[in-house]
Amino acid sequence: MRHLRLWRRFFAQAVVRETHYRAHFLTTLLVGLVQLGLGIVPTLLLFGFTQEVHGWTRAEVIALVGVYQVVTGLMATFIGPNLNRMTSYLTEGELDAVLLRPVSSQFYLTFRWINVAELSNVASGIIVLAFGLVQSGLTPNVGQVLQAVVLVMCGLVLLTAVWSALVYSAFWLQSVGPIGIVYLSVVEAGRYPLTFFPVPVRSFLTFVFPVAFATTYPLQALSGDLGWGSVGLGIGLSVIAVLLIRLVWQRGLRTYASASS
């Protein structure tokens, strides 16, 4: 309870912030924009010729767009302003008073900063899923949308402990920044569905970098297409990458010399 209160305070703050910075939410809905017609134009090019391709219709992968951008958008506002910084922890000394606070050093730079701003491109995407929902016809029932709101969870804890996982490798390395844009250019894979890959990869996006339970599942559960023994691994994988990532936390920690000493 104490870390939720916590959490509630690094929220309250940022909201005080935005409302200082209004142009910084235009220009974050702006460019969010963008990115969602860019992710769109070429779904729009490859249905121009075919009805379906793999399995799904063109409303279908637009739908798949919206959950991506939903996705991408709780990341970016809740995960991304915290991991970036990682590197300037390690370098700047900056964590030798995060070890000091009362309060769990790993949760506090996984969850202190808070970008609100990126919130309309949250929005944004529930508006695109729920127009690619009507035009394919698709109506989810309760246990449907449940479904996919838990798999779009354990995507977002599945994707959090890989960029994690990377960020903390500036333990060893120092400087982590080449490793961020590959996890951005790798999470672009979201954006298309899983059957549109290779075998091999559609492995290697479920169990290494499991951007399918964030984005591709969840669609697949509102259309009818998923049981729950789907949910079930991804909460089982869940389980096991927040248990993974802590070790891989702790064993950075114990190899860490300050910065300022």
Second form
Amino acid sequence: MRHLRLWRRFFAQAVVRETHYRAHFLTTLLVGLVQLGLGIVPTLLLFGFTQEVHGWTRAEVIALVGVYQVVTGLMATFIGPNLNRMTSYLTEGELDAVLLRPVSSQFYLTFRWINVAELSNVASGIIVLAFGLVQSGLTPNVGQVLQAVVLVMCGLVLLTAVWSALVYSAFWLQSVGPIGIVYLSVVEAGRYPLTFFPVPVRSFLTFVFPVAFATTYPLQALSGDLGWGSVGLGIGLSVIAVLLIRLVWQRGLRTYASASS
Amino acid sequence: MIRNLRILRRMVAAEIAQQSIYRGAWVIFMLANICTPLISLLIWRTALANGAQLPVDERYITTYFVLLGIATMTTSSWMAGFLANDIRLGKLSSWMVRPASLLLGFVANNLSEKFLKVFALIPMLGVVWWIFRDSMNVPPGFGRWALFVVTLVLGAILVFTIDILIAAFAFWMDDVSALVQARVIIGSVLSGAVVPLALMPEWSRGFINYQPYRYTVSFPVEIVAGNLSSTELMTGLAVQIGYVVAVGLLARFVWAAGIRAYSAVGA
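Alternate state requested, the form predicted in complex with the partner chain (shown: the form predicted alone):
Whole complex next, starting from this chain.
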């Protein structure tokens, strides 16, 4: 509860901060829109050559790109600004000052910074999703929407855990500064339905790098192809992932010997 | 000229020594570099297997995306933002009294980072190649591979001079970061780094085939992956050399004009 209150403060401060940098908001918006457009180009070209791929039509894949944009937008708003500076915390000893604070250090390091401007990408993602849904003629009922929302949240938790695990490797490897780039390039796979990949890659994208829970499953839920079983699996995996990442963090902290002073 | 080359050699050696501190980082960068084309490759192979009527076959797609990583890496340039900063903040001033151009430092940085990246990338490329060995197009003989290397070098020069051209706007503008970003985004589509240009729609063919970005990434890869006839090959090579010379002259002209307009901030 206390953490939630704290997080609300972080958010309020970030909004105030953002009002100082209006040009930043505008460029983030423009770059986001162009990247969204570019991200759709391969999909449009692909469906210029075929009507459907493994049961997915063009409209459904466009809706999926919308979900992808929402998820990556949320990650870039709330998680990215933190995990991107994690290695400098660990390798330059800035972690010391955080450990002294009366708050869970892992919570603080995962949620302290918020990039409000990235929320514009969430908005454009919702528009694309709506467009795709209308085009494909899907009319999800309340239960299906609920399933999709829960699955997206599971996806966010799982992706945060994976990204955290990548950056925590700095505890042992030191020079992993640009590791976020690996996360960003693998997460691109979420632009496409899971069935577009060969079977071994599908397992990888479900259990190792679980981007499937963030995009493919929510969309399948919206089209009514998914039962509550998958939702349960998503929640179960998320709980395991959170427990694991807590453990990794604690293990890592034990090896941390401070870099400065 | 000879003296410049000697300075360049020294600078490259120094840069390599400096950059090898970050060897872990290069491995990570190259891992990301190989991931993106790999995802595209899997998608397009699925589409083909699912009966999509593409204008190219599976071997072309596979070879294209496997080699794409090395082509984007060797022809990349990341200096426009840095060079623009050096102009804007006046760092250029101290180089104007030195016996070598500021640009030479950027050339050295470019070459040395690529030298280190190659070591990280080749093993990964080897693994991907091995996985897809059954559907790779391997042109017989030495000729096409030699042309591949030559066109990659020309492509690298072309990208580098485009970057000089863009950075040189900093002589007259305060903030060129939007231009730099636009170049990267436009380049990624028109160079064939996102989707092979062979898959672009028919109506855009005339434009796509002759616009400069094709000659930065796509053309070298097409030489190995595709069935370019020898006429197409020779025309392509001529167009590429034409672009290198034209953009080079333009960059030289704009740079010289910029130096004259330069007001040395912070001196």
